[in-house]
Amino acid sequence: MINILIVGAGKGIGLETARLLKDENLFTISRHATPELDELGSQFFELDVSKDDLSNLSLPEELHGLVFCPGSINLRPFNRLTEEDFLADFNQNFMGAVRIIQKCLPALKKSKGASIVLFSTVAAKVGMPFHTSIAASKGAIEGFAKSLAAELAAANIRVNVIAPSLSDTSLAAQLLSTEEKRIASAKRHPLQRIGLPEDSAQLVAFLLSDKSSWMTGQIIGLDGGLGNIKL
């Protein structure tokens, strides 16, 4: 049995991610306790890892696996994103994971062996409109991981992003509210259908087994063929 730190583990790819990992010494960190959490037994924190203090978070001497899930879709032009717009965006998606691996970072190096894994988006690869303001923050993620990946290669601790495209998740429920829209997000990738957390999940559990151990500073899309297909 191993130890993972899950953050945003509430709801959508990272509570998938804590319900297949459950059977391992799972610790999760939330900014809202859900009963979904509460039925997998995990070792909980109720904690904003963007701007609350985290001197006290009581963690394992040695950890195995980190996970930052925590995203955002703030989807408006250009013109009507505010300096806060972007700001707010690049601490929830950046700043919360720099804070919260700084945090991690002795328990990690004291396992000799651990994995780290961080999430962008199809967005920061392939230009969309109205992305402006996510697609920053995730490309800061992007490139914190390959710079982070070659400077712990060394202690064995491996780095790498999943970038999805549009998934079932509640963070998406605005996109997804019909089922025309469904249909047409769907058909937007090449595989004809949008992502399910499932599908992240798998990814992430495989990022932190044995697996992976010769994978890092890597960027995978997870993306239904969007990232780099055109039909």
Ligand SMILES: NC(=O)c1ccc[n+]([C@@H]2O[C@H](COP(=O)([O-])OP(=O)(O)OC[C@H]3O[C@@H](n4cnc5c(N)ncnc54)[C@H](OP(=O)(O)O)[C@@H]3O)[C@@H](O)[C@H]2O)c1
Second form
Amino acid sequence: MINILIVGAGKGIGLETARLLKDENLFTISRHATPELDELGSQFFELDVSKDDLSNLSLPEELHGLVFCPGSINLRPFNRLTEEDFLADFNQNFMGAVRIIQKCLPALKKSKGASIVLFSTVAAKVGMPFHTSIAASKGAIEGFAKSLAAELAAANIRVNVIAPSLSDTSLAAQLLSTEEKRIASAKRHPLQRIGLPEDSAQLVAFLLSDKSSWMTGQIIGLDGGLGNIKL
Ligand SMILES: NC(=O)c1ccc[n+]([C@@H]2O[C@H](COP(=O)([O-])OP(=O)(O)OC[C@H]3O[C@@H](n4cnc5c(N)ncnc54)[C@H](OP(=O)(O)O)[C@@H]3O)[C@@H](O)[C@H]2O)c1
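So that was the form predicted alone. Now I'd like the form predicted together with the named molecule, please.
So here's everything in the complex, that chain up top.
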């Protein structure tokens, strides 16, 4: 068994990842406990990683995997986004990752072969209207991950980023609230469907495992082809 910390494990992709990896020694964080997560029997901490004090967070001495799932979908025309909106998205998507990675770094180093998995979005690669704030925050994650991967390679800590397109989780609920919206969203993707939390969870499991031991500093599109293909 290896020690894995999943931040944002209460719902969505983080919860699906926790389900998939339930036989490992799981440590989980979310702002709110959920009954689904309770059932998995992980060691749970109720925390907002973007702002709460992390100094008392008690983690194992060695950490083999860290997955950071919090994010936002704040889609609005640029002229209706305030400076506060940009800062809130940056805090939610980026600063939380910085804070928890800094907290976990000694334990990740101790494991002598750890893997960090972060989340971006297809909208950091392909320009989409109304995505300026989220694209900026996720662009920060992508640049950060590549630099961190370079810095931590000598310690055999790998850092990779998954960049999904629209996936069926609570985060995307408003965009998928009617059958019409779901069909239109599916049709925008070359593979004619939206993502499932399982799609991302399977990729997280691969990136945490030794099967990906030669991969670091990568931004991996998981988007039904939307990021690279034009039909
Ligand atoms: N779903 C999509 O369409 C989509 C598309 C592109 C990229 N992504 C990215 O994929 C990642 C996972 O998304 P998802 O759809 O699974 O999101 P989700 O359904 O909103 O789940 C996010 C999880 O993180 C927790 N969380 C949020 N902020 C937190 C914080 N500050 N501190 C601690 N826990 C926090 C949430 O629970 P609480 O609210 O209880 O804390 C929840 O358990 C995100 O980074 C997102 O940007 C998703």
